[in-house]
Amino acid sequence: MRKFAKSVAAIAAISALALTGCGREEAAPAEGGDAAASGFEAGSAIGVALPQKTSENWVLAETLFNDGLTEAGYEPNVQFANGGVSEQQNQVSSMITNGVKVLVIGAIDSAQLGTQLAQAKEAGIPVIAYDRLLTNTENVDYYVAYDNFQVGELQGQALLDGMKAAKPEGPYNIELFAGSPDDANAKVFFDGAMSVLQPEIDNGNLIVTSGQETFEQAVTQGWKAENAQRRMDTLLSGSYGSTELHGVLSPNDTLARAILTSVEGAGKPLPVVTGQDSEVESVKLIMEGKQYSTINKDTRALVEHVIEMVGNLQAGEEPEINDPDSYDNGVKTVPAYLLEPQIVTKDNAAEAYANDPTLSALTK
């Protein structure tokens, strides 16, 4: 089931700056991406394509890429793509027209770049998924994220434990909230959740009480904070007159912070709410005890270890990778390097951040 799931989106483990110590084997050399590991001159320019700015980590990853390839030699051509899809499109068809060496590209929708992907298979430009897995189509050299089964597995068992610690006993109505469908990440975390919360809906410990328990039904299209208030507060009115609510699964903390807002607006006890991205307004409300858990995912970490394979294929050398088979794209196994997710809840927030300057501030 997990290996199927994987298959699907997007999966991850082990951050670069905690390899050891982790239960993890040591990662291997990969074993091939289809770009020739031919190298290039240092200074060139590296295309970095990113989605609309739906969260904190985006716009954090924005600057980190500037910095960081300038700070390694390269010259960044870093680009939003607010527009959506087919401003990115544009956006990577000028890159490969204006020669960048590499193409590292964050998808607004995984499956809508194919033409320009084989644009730049014909110019022989590595490519590397960042963060979101490239579907369908065998014009991807590699695959760089957390792992996103593992993700909402943590979602999961959160969402079980807050409810337990403030509710000894069940049965426990809960509702279920999905990312957008044209991520192919949203899918994944709402899988991995599913791996742990389904045992628990089919013994009758939780009820999902609008019996919308498909991802179809959960889904919040675009990412947006408004879909999930609007959805949260068809919800509240339609099934929870005098039913209480005790839990809801929210994939990323802005559509937390929607959920919290709908609930608060109808009047209600705030249920236990997941997150993910420890993003600073959901962080301060952890510790306030309002949202109850979030994800951390250094950016840091992420975008270090792309700027790394940047290097090794400047210089000619195959990138690290430490899953070579586990992310089939629908038409190719891509080599994938894999971060660790970490949950956060109020109890380790102030551990979880501690080399965080701006987050571990909020933990004092």
Second form
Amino acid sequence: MRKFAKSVAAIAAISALALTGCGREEAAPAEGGDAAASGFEAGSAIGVALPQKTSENWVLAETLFNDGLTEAGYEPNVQFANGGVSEQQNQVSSMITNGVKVLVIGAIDSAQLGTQLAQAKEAGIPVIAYDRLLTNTENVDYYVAYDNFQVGELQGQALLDGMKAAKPEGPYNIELFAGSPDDANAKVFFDGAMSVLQPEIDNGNLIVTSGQETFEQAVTQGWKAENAQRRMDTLLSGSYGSTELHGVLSPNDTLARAILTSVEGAGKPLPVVTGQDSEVESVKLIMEGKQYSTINKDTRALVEHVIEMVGNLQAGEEPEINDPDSYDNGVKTVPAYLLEPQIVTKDNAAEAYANDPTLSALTK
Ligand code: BGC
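Form predicted alone already given; the form predicted in complex with beta-D-glucopyranose (BGC) follows:
Below, the chain from earlier opens the complete complex, with every other chain and molecule after it.
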């Protein structure tokens, strides 16, 4: 199913980027959803609960949801929860009390909104998990995201490719970083990357010098740069006295920059470092040859699909999904719409960002 889902997602992503809105004919209808049963009035309030501003994509999503929902005739109620989980719980509760007709949620902690989601169900409000899956609840109707496992696979492969380009023969000394354990995406990114890296660790081509190979050892609480930088400092002083570091798996750009700062601070040569999100500062570092790769997950296409789904729900129609069975949240399999992520290195940056004025300016 993954392959089918990916090919449909690719078509959808391309069409969304081209803003044609077509090419999605192959997508399967959602199975057994009752969220769309009744529809609601045009002009209704739509709640969008965003997490903390841990990366640029979330900040961009705020603007895109506000503008896109307004343009489509809704009344957006978009909120960040920089104060943490309890703030997000309160925001979601208030959105429900204030009568939003759809809830779009990018959770801080994927497993901590159970009570509020039960409240939403009770009120007949459909729930779309945005970018991050909502776990351990049956009260989530749809999931819209870039294919997280594929993001990890692309990162793992980029790490191998980058190190090979820098030094044609192994073995290579590496370190592994993962995202925040309360974000359901973090483990999926890591598992995707390890599906590529583990065989190379097993055959001796890759050496995790610190020995810290598990997700639990690699996590970065809260996706915070300072936590990654501190861990990298410790790894360097503990394991890289005279040993060369060739590569670091970083799950996103914010952490990649923290890792590079740590290595620079230790006065060591920069290793190959992966990333994700195509953040402005990281795209600059990629063009300077300091960060090796990032991932292009165009937030515009993601938000656009969610707004399309809101339109379907308003009309009482089932929204389009293209992956009915990959995302098990511990209680149910959540019907998903997955878009295809793209790896970006210095080699393809100009092409990858051709339709993004801000990023393409950096590649000239
Ligand atoms: C997103 C990533 C982002 C991370 C930190 C994840 O859930 O999928 O794109 O880098 O959160 O904000």
